[in-house]
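Have a look below at one chain only, the form predicted on its own, in structure tokens format.
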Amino acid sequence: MPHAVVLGAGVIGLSTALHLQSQSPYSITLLARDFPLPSETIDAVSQINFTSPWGGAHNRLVPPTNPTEEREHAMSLRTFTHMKTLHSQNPGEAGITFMKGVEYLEAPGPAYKELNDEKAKSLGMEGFRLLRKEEYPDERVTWGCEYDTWCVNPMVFCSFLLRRFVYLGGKVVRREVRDPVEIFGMRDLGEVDVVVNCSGNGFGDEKVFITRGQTCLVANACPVTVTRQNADGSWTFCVPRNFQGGTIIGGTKEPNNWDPNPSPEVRAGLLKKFAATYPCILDSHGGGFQVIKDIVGRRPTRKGGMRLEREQLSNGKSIVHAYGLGGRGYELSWGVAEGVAELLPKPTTRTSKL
């Protein structure tokens, strides 16, 4: 049987490994330096580059305006469908919650202004409704909507995917590599035909850069996901994690900022802005926030969008690259996994199934 090694155990690596396990002719090994753990036990400093535990982990409406965005939108719809299936089959185990997503925009672009029931339906958005002006939080908001969406508790969800992969016969190896090519020479893995690079690391790709994000995890519950686009280009949002995981309040996007230390001033600003946007989040905690922790993460981002392509090596082996999604790893994950499956080379006679 042909053998593929998936490099990286973040949400993209886990989704890809599980999808290939059931939808490809390859046996699958998952190899990574970091694996899912309860977020309470993860060292926020030493594992700052393991992005998935710190993600907001939800799906938000992004009307496509160019070919790259159209490709990503199609992936988000496939992910939405897959999340529905996982949730229905494992409602109390997978860490997925379906709820309303609310959008408030101060400076909406043409793609948002054109949205109506018919357009939203054509985009595959379920439960879409334009908000009335009296539903806006303040006069600076000029456009708003709600729609059906999902969010996940990252560590419940990622641990669920890892357990499912192992239960179905997948092999897991903890290893750090400096280049995907190394994996072909690891004798303990046996013959490796393909490496799937889901590490988030471009390994020399000049288009890759990190985007620092600071958010705050609070104990306050929220019944919806909320995203607000501010006129200055910043964002105010919340993503409920549920499953006793609190709510993420965010957030910042800071390209090429490697500072691992959270700023108390930034936290105060994030909480103040969100409380003004959605004040009922304070109701369950006496009119304030119960802060659990500040979070700083590094999102691997790529100029021009994700890299999803196959690289053919001179020795006849292949590397399929799937990285550089920025902050959209969760919402595009199953679409990316399907894309990887389409890129795998057909097995040779030596490795074909009996």
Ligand SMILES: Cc1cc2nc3c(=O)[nH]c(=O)nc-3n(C[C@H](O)[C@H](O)[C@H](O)COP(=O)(O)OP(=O)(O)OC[C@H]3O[C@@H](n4cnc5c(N)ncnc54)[C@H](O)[C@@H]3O)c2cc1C
The other form holds:
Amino acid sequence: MPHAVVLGAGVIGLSTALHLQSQSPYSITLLARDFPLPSETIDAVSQINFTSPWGGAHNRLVPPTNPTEEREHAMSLRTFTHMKTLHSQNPGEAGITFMKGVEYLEAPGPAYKELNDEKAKSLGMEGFRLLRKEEYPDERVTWGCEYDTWCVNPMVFCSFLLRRFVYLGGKVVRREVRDPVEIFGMRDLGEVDVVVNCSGNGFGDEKVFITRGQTCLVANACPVTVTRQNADGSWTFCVPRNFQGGTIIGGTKEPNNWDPNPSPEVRAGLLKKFAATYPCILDSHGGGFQVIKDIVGRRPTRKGGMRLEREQLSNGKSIVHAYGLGGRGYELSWGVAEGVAELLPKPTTRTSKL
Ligand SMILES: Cc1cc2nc3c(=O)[nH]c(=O)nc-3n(C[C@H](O)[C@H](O)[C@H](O)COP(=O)(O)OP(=O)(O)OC[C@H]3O[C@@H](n4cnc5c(N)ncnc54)[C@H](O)[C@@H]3O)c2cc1C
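Now show me the form predicted together with this ligand; what you just gave was the form predicted on its own.
Zooming out: every chain and molecule, the one shown earlier first.
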């Protein structure tokens, strides 16, 4: 049976390993330095480069305006459908919640302004409704809508994927590598035909950079996920994690900022702006926020978009690269996993498991 090693156990590696396990003729090993843990125990400093614990994570449907965004949009729809299936088959276990996504934009681009019921339907947005002006939080907002979407509690979701992979017979190895090529020489893994590089940042890819995000986790509950685009280019949002995981209030997007320390001033600004946008979030805690902790994460971003391609090595082996998901790793996860499956070489000499 051909053998693929998936390198990386963030949301991309876990989704890919699970998908390949059932939908490819390969046997799958999952190898990584970091694995999902309860988020309460993940170290904010030593594991800052493991991005998946620090994500929101919600699904924002973005109307596409170019071929890259169109490809991503298609992936987000595939992921949406998959999340629905996972949620309905594992209610309460997979860490997924379906709810309304509410958007308030101060400076909407043409793709948003064109959105109406018909256009939204053609983009696969379910439950879409343009908001009335009187529903906007203030006069700076010039456009608003709501639609059906999902949020996950990241470590509940990722731990579920890992558990499921092992339950279905997947093999797991905790190991750090300097280069994906190393894996072909690891005798204890047996013959390895393909490595799938789901390492988030790749290995020395010059197009990759980080986008720092500071958010604040609060105990306040919120029934919807809210995203506000501010005219100065900043964002104000909340992502209910549920499953006793509180709500994320965000957040910054700072390319190439490596500061691992949360700023108290930024936290105060995020909370103030969100309370002004969606005041009823304060109702559950006597008119204020109950802060659990500040979060700093590093979105693994890549100029020109994610790398999803196969590299053929001279020894007949191959590496499939699937990294650089930036701020959309959860949203696109299942679409990426399916993309990897399409890129795997068709096994020729060894016996298929199907
Ligand atoms: C503040 C913030 C908010 C976000 N909000 C959202 C959101 O709402 N929705 C959304 O979709 N996305 C969101 N994101 C983005 C999302 O979290 C990332 O896109 C996603 O987590 C990337 O996942 P990944 O699996 O590619 O990488 P990672 O989660 O970083 O996983 C990489 C894996 O590779 C392993 N690895 C790396 N190097 C090595 C090595 N040398 N040897 C062995 N193993 C290695 C790591 O140990 C890990 O297992 C947010 C991110 C941040 C920071």
